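What follows is a single chain, given as structure tokens, in the form predicted alone.
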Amino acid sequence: MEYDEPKFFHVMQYASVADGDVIDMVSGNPDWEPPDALREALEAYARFPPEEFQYPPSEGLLELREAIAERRGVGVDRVVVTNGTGEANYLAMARAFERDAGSEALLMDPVYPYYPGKTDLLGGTPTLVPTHRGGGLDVEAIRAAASEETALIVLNTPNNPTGAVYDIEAIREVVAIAEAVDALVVVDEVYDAFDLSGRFESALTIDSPNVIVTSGFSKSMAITGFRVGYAILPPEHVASAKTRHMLVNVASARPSQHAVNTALRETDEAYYERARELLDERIDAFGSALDAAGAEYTRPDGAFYVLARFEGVPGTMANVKRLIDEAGVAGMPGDTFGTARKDWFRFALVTPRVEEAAGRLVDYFDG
């Protein structure tokens, strides 16, 4: 089997060699500081004894798993620490397919492209299910799409790329649909710290053996390079996930886990609130510029992405390259994220140059 290069890398590589200055609004790398406690924990780690530089327990450091379990209100035995949320999703999706309960994955459209990519990697068949115009779950569309072949339903809230925060009652209905066809529901909550609506509620509040929740610290602590994520699985699925994790990765890095655990215990809510306030300011500034440019766009209720459409300039890869070359702004083409917003662009607001980028887009489309 051959795999296509992710379009993210193609756009970033194109922007990196473009003439002139280009503002990166492609990648989801937070540009703000990680927690102070995390930096201090890393500095201290360099002086630890040699045994602390060896393999950690494969399922993750016990103290980190305990901290995650305490915060998420689950038993520690249900927590598996992974190499980022991406691996947590991979383990959860693999578990859905290996049960001989079907080979189809229902994925919400617009879709984060790594979900269909992982589905293909695991030998499953991805089926895109439409969402409502604002990105919210269309429960009836999911019900109509579900069948005995459905092994997996993947949800992501707050959502990349729409910014939607799913209503917990809608998620509950989706879980009931999954139970009826013996499918697992994987709920990726990696952006939970960036709920800008005040409406986010974790799927862990739903008592079901068919729900796996994944998350991590790449976004919330601004440490995408540390690769610390986790899966919270029903007891009957934990052993399988642990085995696959051990065979693929052996373990996740010990220093990263130690630093994250320290930061979890010593960082107060004000750190996360400052990040949300910063994002709100950036959304206001970028939205005002898109209004001035005559664009249609979505204001996110969570995460840090904006989808925008400019009349007469569909969000194709060719037009993404035009914006890089002629406006000096790099976004992502809408068809990266399925079929529902293929004429749109996606912009990540994790750059201190958001206002400058907005000005460039206004000048370009008004010029």
Contents of the next structure:
Number of protein chains: 2
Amino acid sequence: MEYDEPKFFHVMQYASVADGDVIDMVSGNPDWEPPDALREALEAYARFPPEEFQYPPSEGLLELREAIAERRGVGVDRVVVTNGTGEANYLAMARAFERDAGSEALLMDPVYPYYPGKTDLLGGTPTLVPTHRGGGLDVEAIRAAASEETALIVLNTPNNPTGAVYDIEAIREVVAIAEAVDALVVVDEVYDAFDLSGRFESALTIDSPNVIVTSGFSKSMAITGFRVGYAILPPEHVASAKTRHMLVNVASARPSQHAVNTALRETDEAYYERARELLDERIDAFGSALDAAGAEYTRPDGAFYVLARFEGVPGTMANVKRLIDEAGVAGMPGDTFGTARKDWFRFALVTPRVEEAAGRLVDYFDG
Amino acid sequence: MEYDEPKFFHVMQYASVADGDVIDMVSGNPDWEPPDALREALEAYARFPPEEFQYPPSEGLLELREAIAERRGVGVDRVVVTNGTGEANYLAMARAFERDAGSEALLMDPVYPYYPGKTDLLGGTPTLVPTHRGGGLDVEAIRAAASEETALIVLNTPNNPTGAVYDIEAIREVVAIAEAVDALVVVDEVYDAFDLSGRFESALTIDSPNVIVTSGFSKSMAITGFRVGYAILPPEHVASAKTRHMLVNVASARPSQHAVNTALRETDEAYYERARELLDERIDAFGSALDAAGAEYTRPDGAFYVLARFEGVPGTMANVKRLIDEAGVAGMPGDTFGTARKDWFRFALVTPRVEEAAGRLVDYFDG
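Shown: the form predicted alone; wanted: the form predicted in complex with another copy of the chain:
Next comes the full complex, and the chain you just saw is listed first.
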């Protein structure tokens, strides 16, 4: 298997043994509270009768699938609950390759590294397609890259790492390209709760048998360890995805599903709005610092990452370690995310110490 | 994909809409209480700070891996925590096929249907190998079937559905055969807590780079819905299994892992002993009824299933439905489990109504 262990672990390991205090801007774990209803539901579940501790339906608890279907405006039969968005992407991408419709995956550059990793695992060949400078879709580049060999196009909006929120019309054009070459489009919307632009529209609004939407609750409910995600598939692909899910995982964890189901029903919009406001404040603070440090960056429209480039200090692994040791701030090297931003650093804004980190970077680059 | 949805669901669906009361002897869900410590740990977890709700290490919580390693007498580096034993088997079987050491899997007949399902999913070819009448390993049949094309041999002890507990010397001979043809032996020991014979010995006692042992806590702690299993791999296969686990699932659910870790440390042997005593009583009661009904069966040495054959009423799907409708007892048709026991029924003893079911079968066949 041609897959290197993600560099995340290498950087976190390095930071954890560094001298002095290091602010973690590496991992994508929200640092805020989960919904109150989630805690309460899990506590109640611990006292449920033993039959509630047994296998849920393989495709997920019916009530949870219904709540997801209602929220996303689709039929419940199209919803498969998975072990996090990671498994949802795995099932969706596997479906694309097993149709004998080619073996190439078009992935947007910069790229979330699990996509090429999963492509390799599934026997496909990843092709990186450039995006526009701010991270927006370059539809013409996708059109030029697509061929009969293309089985799959993976999009992620709001985007990790660029923060771009894709224009729905651009997604629609990509779907038309996919239809023309018999490819599936997997749209990973796991950051949908973190649209800071007001422009996000789900790909579910596009009526096409070639679109699979994946998402989950890891980010929106601040529970990356609970592993509750889902895929929404066109009707003709549901049975195959369910079979693979059953053969790989049997089912996903029921305590997690129960807690998420309750939280999904009982948590109001204010919870998600507070998280967005917090991120907006952190982006303001971090952006001001990047300005002061003379860095180049694009203000994210969504998700919770910032890509930044510092004059004379490219975002290599060596310089990531230098920032850890000398500035006390841990980011990620740009080449983790494909080729487009090799000189850049990615900083995750899911730490209460964003302002402090911003100050450290200003001192370091401006000092 | 050449995999039919398991017949379990079909039978359970039929039973659930049947007229009259039906005793479920289909599903493999323990009907008794989980360990007290498991409930308490989950309740405590619900109040943990938010950082405890985030991604665990991909290979599992270190404390849980340490507890498993200590219990199984292996180095912690060999332990990968998975989303139930199902995922552990998937990872182990995938490892066998991706070595370019053939594409054939030798599976024992009767067979747990997920094994041929996973083999198909992974692009392998399943070959069923007969076992002895009571379910014990037929080493000569395995030797005759093994060839350079054999990548994998899957054993399950204590066995579902036969109840056989494999002789460790027989397993040792199978491992020698596997070494000779460069195959991996996956030994699924998920029913290890339900050895009623006192003869069970783990395949971990066999020192071979070709043995992968899988297990989990679904059955032993009566929590099939929690999805906590593990694989113990030879050192040279650990990295590949971890990579596949990461790319498919990222990690398994942390609330479940936390609860199991605590329960594993705080639950004494008496908990497991009580479950074995309960099963022994149920086997006695059910066996007496089968005797009275004139059925052929083998008393299980482990796990919690009984295979039985009734004169003139072969265990076909049609007759399973007849027993549901006319006797009020739901079992599984024998052809779910390969070819060896097509005429037999499988009854799961994980219902408090075993004696009642036994009475119904006596009335039906003897009436």
